[in-house]
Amino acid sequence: MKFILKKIGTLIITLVIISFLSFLAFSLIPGDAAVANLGMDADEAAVEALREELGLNRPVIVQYGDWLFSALQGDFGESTQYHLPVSELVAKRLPATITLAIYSMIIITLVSFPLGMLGTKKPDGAMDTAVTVLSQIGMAVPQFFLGILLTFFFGILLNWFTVGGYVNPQEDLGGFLSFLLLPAVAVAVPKCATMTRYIRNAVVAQKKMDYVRTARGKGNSEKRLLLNHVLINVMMPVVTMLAMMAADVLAGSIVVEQVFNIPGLGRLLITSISNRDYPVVQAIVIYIASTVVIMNTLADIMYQKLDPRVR
């Protein structure tokens, strides 16, 4: 319980320490949201008067603890382009993409974790050099490229989905899901070769230790003692790997979202630098950091629940 309670401890401590650099960088760029309202040309007196209402001339201490205090309770401001709430913004944004992210995450744990023991089996043979083949390959196409590819082959030449035909989850749940299927699918590709290649060397790498070798002459049976030995050790590097892919794909596939016209939180993120609409960015960067440090703190306490020696 102590060490959960210390990791949530820092958890809280470098969100509020992300919180206010962000805040703080925002300061500092030339522009704000005043001048982007009015545009360029506006005159002085009257992005003053808009400055002196958004409270942009106060000290910038000033108004990030006005933010933070609105911002734990659920208030983080209202947009400058939208002129809605920030929190009702981003919920709308939300679903698609963790929707996006469950669906590429089970997409690779389902195949990564097969395709990663397969080419374990007889290391440097010919379903291993399959194996290996496949996996450059997929960490070597990008996500773009191949959502490009996924909406000619299915969207235009098999004409399975219309391009860009986003379907609202609220109106039709099954087409909203079956729409994110192939974004999902492009998001998944790269870090499944990723993780595939990971399991293997790390598999191989185990099996090549004295522990195994005794296990080995002890009368083990080879999937025994790859259950009762090498997966225990092999499932800590692997618990990380997996938190960081869950925090990048649930931080918003920026580039995916763009070719299938999924309004997620990444869209958002870029139309509202464009538009210096500040108080949307600093909610999301607040949201993606979150969901790194959240990640990686659950895999530092799963950490202490496979590992003995962590205790």
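Positions refer to the first chain, counted from 1. Note that the structure is a prediction, hence the values are computed from the model and not measured. Between two forms, the rigid core is defined as the largest C-alpha subset superposing within 1.5 Å. Compared with the form predicted in complex with the partner chain:
Superposed on the core, the two forms barely differ at I148: its CA moves less than 2 Å between the two forms. Comparing the forms between the two forms, the C-alpha position of L181 differs by less than 2 angstroms, with the core used for superposition. The Cα shift for D210 between the two forms, taken after rigid core superposition, is 2 angstroms or larger.
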Contents of the next structure:
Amino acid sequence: MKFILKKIGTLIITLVIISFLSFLAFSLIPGDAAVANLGMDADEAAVEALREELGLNRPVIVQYGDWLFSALQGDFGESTQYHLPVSELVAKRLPATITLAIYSMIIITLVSFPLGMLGTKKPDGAMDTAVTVLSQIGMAVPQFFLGILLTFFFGILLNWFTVGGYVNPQEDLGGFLSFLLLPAVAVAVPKCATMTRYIRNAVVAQKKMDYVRTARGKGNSEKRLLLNHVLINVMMPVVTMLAMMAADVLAGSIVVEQVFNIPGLGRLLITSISNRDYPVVQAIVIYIASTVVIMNTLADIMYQKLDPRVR
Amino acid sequence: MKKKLNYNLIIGYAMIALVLLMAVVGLFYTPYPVNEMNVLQKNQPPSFAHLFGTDQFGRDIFSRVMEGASTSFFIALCVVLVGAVIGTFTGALTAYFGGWLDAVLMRVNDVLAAFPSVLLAICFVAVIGPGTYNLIVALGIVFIPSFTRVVRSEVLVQKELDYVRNAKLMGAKDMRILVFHILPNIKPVLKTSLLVGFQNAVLSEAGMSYLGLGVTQPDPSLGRMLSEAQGFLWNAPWYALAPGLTILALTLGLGLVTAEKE
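Structure of the form predicted in complex with the partner chain, please, following the form predicted alone?
Below is the entire complex, every chain and molecule, led by the chain shown above.
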């Protein structure tokens, strides 16, 4: 319990630092909201008056406190481009990104376990080499290039889906889910490769341990040995690693959303950067970073709970 | 006994060498001027005149890939250097001296590491703007934490070993011990981190340029070529293939070499 409280304490401190740094960074950019609202060649006095009105002349730390107070109530300010509340914009884009991330996590879990164990029956055999080569290629391919290749093969050559034809989940949930499958594959492949390699190495290392020899000596079949003895021991670090991968998956979806033209958080982030719509950029950056930190803390706590040796 | 040939290592080095050759030659010579447009030669398929075909403005894709490869190499090299030098410096100092500076820097490091690297790089570019040198600064900062962490944990182990105590007894100054005694001993670990870092830097540069947050017009960049090529997948699929496969050859080569060195 004490451990969990300590972890949560660290989490809160980290979240405050992250949000403060992001706030500071975007308030350092030349050309503030007052200039953005009135235009570059507005009257100096008018800009100054608006600055006073918007509270931009106060010390950064006071502005941050103000921002944090409203942010905690779900108010992240207003987009300078769309003149809509930031929270509303973000909420609209959230489903696509979250679905994409969950989809990718499912693919990573479903593919990397069997693939990782496939070659371990005979380390350095033909099957093992094939898996290793495959995972090397998977780790090296950039997600957006993979996305483009998938678009070309499945969208243009085979015509299985409409390129760039994103389906709104409210209109057609099935269409939405099937459209997101290929993007999810593009996000998942490099992570699958890393995971497969990790599981493969862990299984091979575990198989050399004494307890495996004992279990084999007692007459367990190789299959039972792998599933009941080795896998339990490999599981622990793998579950933690999966939770840590959430960060990479979210980062990957920023890029892949661009490839498949999916209106998610990533696309909103990129367009907001080119529009200099900093309240939106700030909110998304803090949102993604916070999600990652929270996931990592959960992974830490889970590891603690699952593995009696760490307690 | 004859040493067994290591195919992975050979293939890996060959792939890196191929891209490096393209990049180095691209610095001095390209078959066509990279920005020369030719409306009569738009979206040509690969031929002897244009090895990888031409793009939507009739520019020679092979020449642009050569230039793009050298941009990628240059940026990735700078990024890794910035990250490695600053990371090694902070990692070694904080681990060796400890104290409050160590605590503070590690906290900062944890916060930086909490951001997915792409997101952090995007943040920096959003603040300082795109462009080759800004991208180097942004990615360089992003690459610091991983080096700091590796060097710090290594130095923490090394500084307790007998040879360091011995050197101390002989009257060596702290900086001398760090630079001449400890640093040579963590070289192998640093080498692997450099290789992994270089691969990540190539991927990040390509990703950022693809998103339009990296190398700006008119400099050719492999990542930006891919984003332009995406619009022509229907009538000129080879356009996307050329820069994509070049990046893949480089990262795969680096991956194979890293895997063998570990």
